[in-house]
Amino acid sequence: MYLVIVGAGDIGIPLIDIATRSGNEVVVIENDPERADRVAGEYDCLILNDDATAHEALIDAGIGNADALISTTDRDPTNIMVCLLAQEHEVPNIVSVVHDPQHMNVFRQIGVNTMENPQELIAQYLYRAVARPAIVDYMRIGEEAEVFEIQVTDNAPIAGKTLIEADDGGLLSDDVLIVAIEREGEDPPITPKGRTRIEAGDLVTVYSAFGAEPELTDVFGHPEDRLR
């Protein structure tokens, strides 16, 4: 893809790293000279030390050829202006960070894909890592549902059982699905069926309509979450 990334700060830098390592053609617009120089010295991409809210800067970045624009600055008004200018050039995919939840409706009204308050998301993730150590990784879906990864312990009630046996034994409700299993020596991950047996040591990806409640993590052998 041809990507235009606006901002080379705490969010922009990791994004630039991922985008360039993935083989994309990347142009970065950063108005801070020191940040622009740092990116230019570390990443294989074109750096423009300019103000992205200036129409000429976007034209210099080749906005007319861009497959996507991602605005990552720490100021919502700047991100809004950049996105509006990108829309004038009919960029197919426009994405922006939103720092103030009160501004979310503005971004929705102009039809921009958003990531809301990344600092708060990071804080929630870090808190979850402390409060629920059994959860390796997770993603919230809607208000309550979650997809999460969890390791099956030796003493887990589900260890050694097939999914059919786990269902018959009441270990997994109808609102819970095991969607993938990572097992040592198996590549790619296993897509489980009814007769797939869960083994101790498996890293399972679980969908739960009610989230990763302690009653559910108990099934995979993690009573420690209940004690927190």
The other form holds:
Number of protein chains: 8
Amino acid sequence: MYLVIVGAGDIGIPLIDIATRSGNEVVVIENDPERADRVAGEYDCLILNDDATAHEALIDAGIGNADALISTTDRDPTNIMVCLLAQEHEVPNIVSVVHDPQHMNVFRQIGVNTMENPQELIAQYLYRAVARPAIVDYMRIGEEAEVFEIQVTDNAPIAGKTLIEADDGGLLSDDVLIVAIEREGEDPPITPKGRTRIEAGDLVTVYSAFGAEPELTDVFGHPEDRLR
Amino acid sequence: MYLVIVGAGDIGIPLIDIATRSGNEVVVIENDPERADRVAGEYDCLILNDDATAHEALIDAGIGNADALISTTDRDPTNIMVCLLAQEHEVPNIVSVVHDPQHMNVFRQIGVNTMENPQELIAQYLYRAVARPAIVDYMRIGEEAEVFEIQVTDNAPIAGKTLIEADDGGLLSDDVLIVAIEREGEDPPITPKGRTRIEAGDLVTVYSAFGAEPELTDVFGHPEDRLR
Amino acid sequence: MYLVIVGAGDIGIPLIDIATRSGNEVVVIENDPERADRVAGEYDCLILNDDATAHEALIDAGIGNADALISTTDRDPTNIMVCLLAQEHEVPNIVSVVHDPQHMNVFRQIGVNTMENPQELIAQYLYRAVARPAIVDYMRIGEEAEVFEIQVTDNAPIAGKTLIEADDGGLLSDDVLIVAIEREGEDPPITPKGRTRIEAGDLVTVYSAFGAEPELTDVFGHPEDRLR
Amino acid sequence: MYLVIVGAGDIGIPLIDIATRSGNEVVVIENDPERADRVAGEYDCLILNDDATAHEALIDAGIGNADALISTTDRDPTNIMVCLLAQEHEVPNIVSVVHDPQHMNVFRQIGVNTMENPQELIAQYLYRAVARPAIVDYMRIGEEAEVFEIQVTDNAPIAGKTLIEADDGGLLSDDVLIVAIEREGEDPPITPKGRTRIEAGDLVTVYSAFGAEPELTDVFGHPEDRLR
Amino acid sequence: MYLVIVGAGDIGIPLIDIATRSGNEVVVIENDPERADRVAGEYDCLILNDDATAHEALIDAGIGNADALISTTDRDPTNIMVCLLAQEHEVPNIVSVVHDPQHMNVFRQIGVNTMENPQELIAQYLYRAVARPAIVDYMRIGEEAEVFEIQVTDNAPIAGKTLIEADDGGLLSDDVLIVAIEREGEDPPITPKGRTRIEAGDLVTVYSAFGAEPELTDVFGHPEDRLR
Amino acid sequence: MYLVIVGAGDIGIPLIDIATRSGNEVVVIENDPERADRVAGEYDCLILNDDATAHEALIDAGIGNADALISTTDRDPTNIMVCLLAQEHEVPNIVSVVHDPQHMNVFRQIGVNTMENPQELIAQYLYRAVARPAIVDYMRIGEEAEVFEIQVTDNAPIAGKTLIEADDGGLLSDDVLIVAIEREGEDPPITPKGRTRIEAGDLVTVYSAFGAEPELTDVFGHPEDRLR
Amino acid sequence: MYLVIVGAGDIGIPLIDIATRSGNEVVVIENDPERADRVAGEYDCLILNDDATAHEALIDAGIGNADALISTTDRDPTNIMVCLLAQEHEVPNIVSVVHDPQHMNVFRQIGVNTMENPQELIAQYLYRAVARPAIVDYMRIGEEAEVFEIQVTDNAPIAGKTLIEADDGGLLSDDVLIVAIEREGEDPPITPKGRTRIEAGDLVTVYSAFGAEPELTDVFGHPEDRLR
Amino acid sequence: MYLVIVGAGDIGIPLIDIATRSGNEVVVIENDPERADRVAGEYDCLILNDDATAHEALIDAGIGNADALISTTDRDPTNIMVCLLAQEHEVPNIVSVVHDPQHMNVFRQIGVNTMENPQELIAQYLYRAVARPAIVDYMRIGEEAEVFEIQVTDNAPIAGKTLIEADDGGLLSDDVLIVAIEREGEDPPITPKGRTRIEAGDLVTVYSAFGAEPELTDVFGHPEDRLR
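Now the other one: the form predicted in complex with another copy of the chain, given that the block above is the form predicted on its own.
So here's everything in the complex, that chain up top.
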């Protein structure tokens, strides 16, 4: 993929890292000379120290051949100008960071894919780390449903039980599905069947139609057992 | 929960938003007067305009009663000093943003939960938006396995088939599990059984032990059918 | 007219002056506190010291009722974001200054009226003042045609002649039209007929299909007669 | 023409562009090193990075041979000092931008041509774009008279009529003159005769002794027909 | 005298001090708020914190009634603009500091009195203090002639002699005139006659048509006798 | 003379100019790199870009061989430190600018010659230019006496008279002495005798035991005759 | 004691703390408004926000009654000017920080007590902490002699021995004197006699005419026994 | 010793000086380019211009081989991060400056040696210089005991007495020990015996179990005899 990345700041840098390591042809446009220098020395990409809202900068970046452009600057107006110029050059795939949620609609109107509230994403993860410390990772499905990973503690009600036993014992309702089990020494994760036995220490991926409610997460271990 | 949040910057602000809306008692310590002012006027929390590495600031924030402290400043040294001071006051749950991946170990050594690479998280989402535009959201399970959401296009091979038919037709291997189906008008998402039929337009949650490879995602629609 | 003006800088200030003196209801949004203050004390308008790319600022400015919005900031990305937000609120008439000529097309694509190259306009006037000092004011018509005002000198070939005499004498070709004659004591300007006599000192408005070529302007006086 | 331009800012840059493209020998004096650098790389002119109020800078610029000097800095005192020094060297044609209208008289007293209120010129154009959106370009003649360009709409009263018919129908008074007609495919513009027919879509240049009053402009189309 | 002083900097401040102590009515215009404040608290004058090149500032300063205006800012262009505006208001006596000697002529052309090279004046005094330490004060008369004050040392050739004796002894040529003698206890200085005796310790005012050459100054004492 | 000059600012620059032109060996110490550069290119002296309060800088400047050091920086504490260090190296002649009159005594205590109130000197000259415009230059002798230069106007009472006639006519009292007369074509100035005739246009050097009182200066011309 | 402290920076602040806690009447002069404010709110002293090199500031500080003045600013020239002014007011005791060792002599010449090399003092302590970690505190006596505190380790040769035994065993030479012994539970420290027994864990104060050489310090424990 | 020093500021510079002069192999990490440059030119050490909290900087500094690391930056959070990273690399001896006394405990918890309150150390010395001017240097032993150096004045009670006479005369109590006597011409200092005679001018090192009380210090001379 021929990829133009605008901005080499806090978000741009790891993006450049991922994109170059994934074997893409990457061109970066960064206005700040110091940042541009830093990137130039470190990643396998072409770096232009220029203002991406200047037409020449985009031409120099080979915008006409780009498969995608990602705008990551910390100013929404700059991002939207860059996206509009990219549209002029008919870049097939245009994505932008949007900082002010009130601007989300404007980006959508002109037909640009957006990364919703990047900082809010981080904030949610941080909040979860204190509010639901048992849960290692999670993904929302629609309004309430959720897929989440949770560690099974030594004294967890489900520890040592097969899935059938857990169902029978009322530990898992119909709205809950054990999707996968990560266990030391097993790779890929175990795809559970009815007779698969859950063990203490397992990292279990769970789907729940009604989210990670305490009644459900307690099945995998009590909060106080998880404290350092 | 009595929660002390250090830093009201790009990450701190949405965190304050989530934490106050979730009904917690929140105290914020922010060194920059302008930022402190902005928070004071907008969120239902106590805001201290002070340097959180100053002992008095933490005392004023009621650190002794805090259930948790989250340090979100953009300087790792500041975050680690705040975390060490919070440990002195025996805050049960301490979480910190870490900016330099090389510092991750230091935080772990002193026993602080960390938010891994926040900017990298965003970068991954942005990259996926151009590299795998078909995939709406996803979650890594271990090294290779993945849970992901994908939209079913009109001409997708799986469109109109039941799960049994899909299995039989070799569309879905044993390492793949359809976890849930979001469909207009259905809430919560459908928990699929063998006879459940996949329809064009469905947003399907899929578990794959070997990730979202093109052979798998193509089952839900060809890339060119997804372009605007 | 209910008019929202964004930016109270070098261009915004005289615009506010014209707009308020013409009896419009004017709201100004200016991000810089000092500039906002200066306007507040001097013009009969509402001034908001805010960032016009913030949704709330536009709401506060009553964007929903605005007949027109003019964006005059010195950053094109800011102007385009403001214009897009104004379109969301269906402001009937949206005009923007555009600084980089390469951005002109982007503004046009989204349907915003633009002020072409403001600094270039000034530059053209300055250049003309040294390149064609005889010409007092002018307006381009299409590619080559021009309407211009020129002073008739004492020894000008046309001085003392009627238009018919001038035509006969070959002084004025068919592509040239004397539109109006400003003369001391005459108000409005004289609409010339064939027998109208051109006098030295007249300020003549001329249309020429091929511009203000020296052969034409010399008819109204030689350059050296115009030097101080 | 050997032309010295003082200042390479917002106004100076397009002036340099016009002056060099018009084949003049141009020397630019700009005090700011960054601006001087930018010009040096882009235009075919000599650029001196110096303070134009320093005698040596003017000597280096060959002031003794200059046909004209244009001072475009954004400080009136600097402009007037430059103009006075240019007078010492008997530059035949000296023009200056003047920012504060109250300073206009001082420049005139010392005998310098001035560009009246550059920002106000732009402001007038912007204001007209919302106040009289029908009018494409215009030029004032004396106090009230005006030459203006206006587009003829589909349902305009004058559309489809010859000038004679328009006169007879009372659409055009004696104080009004159709100067030229720009029409797709016609170059130069049509010089209208009595039998020339006005068509919808024509861009008509009109002279009116009493300005572009609504009664007159409505003849060329109703405002609501012009809205997007 | 009604006196307007522009600038309250290094030169303006002592000027304000002299002018107010001499009983004049003084108005000061100073653009820098801090400097303006400092003056306001210390001198008996009206102080305007404004830009003196702004017409309103001069009006507020009562320029119409001023007997004199002295411009002391450290920028020549500002000084010249102020002087031109003062001329517009027909201030009878206009004086300005001029920093760049090359600008001296411009000021003279427009008819403004100038203070020649203020820093050079100081420099000359400093240089004289090391080059001719014997001379206490001096004043140039034309190209070479000089009036100077010099202290008579104990062993000076002239000490103890009358003027007649000094003349006869060839100590004083015809081009030299003893103008006055300051002596402890005598006030005003002694106007010397032929029989007046010069004493060691006298401070003698001398006129010399050919300046203070060593042969002449040595008559009043040898340099080494003057060292501390 | 081997001369060390500290500071190349407003006062230092003309001092360097005088000192080098007078044929001295000059070393300049200036801390600011830009100023140091400017001097290096323009004057025939050694320039050290260093802090003169650093011992090494003075050593590099050859302080041990210096005949004199003049400290001209605009900070009194820096000047005093430099002077003290120069005393350590037994420089025979040390002179310093002093900015705060309250510091004058401290400099004197440590035995440093000082330039009294440089800005006040300039201020006095400026003030005289408006308060006593007739007087071209002057020098104070003791408390009241003064030597001054004054131009003789056309209608001056003394014009056309010999000194004897002037004495007899009571125009000049005993306390007044005509020291010298500068006249077009005469060089050196005329040393006046009793029969020397004062002419209109002469520039006369006058000594007066009681200063330049109006009664005296009027003898050389009425103020209104001097106005432009 | 009536004490004037100049400077409320890194050194001034703890000095103010000590001086006020010791019951002195303290006046602080600090030029920086922020620092002055911080002091004002925290210490029981009079704080003047002024430039201490200004005569008025010292008068306001009651310099005439001061028993002592300590100058702590980080600029030596400022300190020396303050000290000289304090001498003018005959302050009996004047102390100053000196930053450049080369300036030490100048301060001494004018008779000011100085704090030698403050940062070097700290640097010496830090260096000793790594170079001689066994030594807890120390004081130089003349060129080589030293008094130092050292902890006695469990296996130290001297542990368990009386001073007599240590002397006899050749552990302590004639140039070494055990001055005092700090031991848990003993206050004041034990003044050792010949029969006093040194115990492991004692903190011993030792005088050595030839410094803390390894042969000597090893008597109190081997370095490797001291490592954590 | 292989020594890594972090920070080349006020404390770092003299530390580098001591450490290099003592023959250690020294590597300095300093983030500020100017400071890094200054060190590079002056000391015999390797200087890295980098952020010491960056892992690579420590690797480049050879942290793995370091015998000790001293962190001297003026920010405690930076110092603690550096110390934690040094612990990761198992540096045997880690020392840090600590600026906020409230942070002292955090450093101790993680096992880092600290320099207590560097500025306070200086402040104490300065305060002593005015509060106890008789005492030249001193060292605290425990809570109250002290070793101090004091000069013997001409009229001191102890001057001219042997130690035995002094004891007998009740001048020295049992809690006091004369440790050493520095005397012109004697090197090393005299180790006093009972018959050693104290002379005026001696610099005596004294141990007192109850500190340097006035009753004790007066024995070596009255305060007023010490005043200049």
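Definition used throughout: the rigid core is the maximal C-alpha set that superposes within 1.5 Å between two forms. Residue numbers count along the first chain shown, from 1. Predicted model only: the values in this text are computed from it and were never measured.
Enquirer: Of the candidates 151, 21, 128, 102, which marks the hinge of the rigid-body movement between the two forms?
Expert: Evaluating 151, 21, 128, 102 against the hinge definition gives 128.
Enquirer: What is the turn angle of the smaller rigid part between the two forms, given in degrees?
Expert: Value: 13 degrees, smaller part relative to larger.
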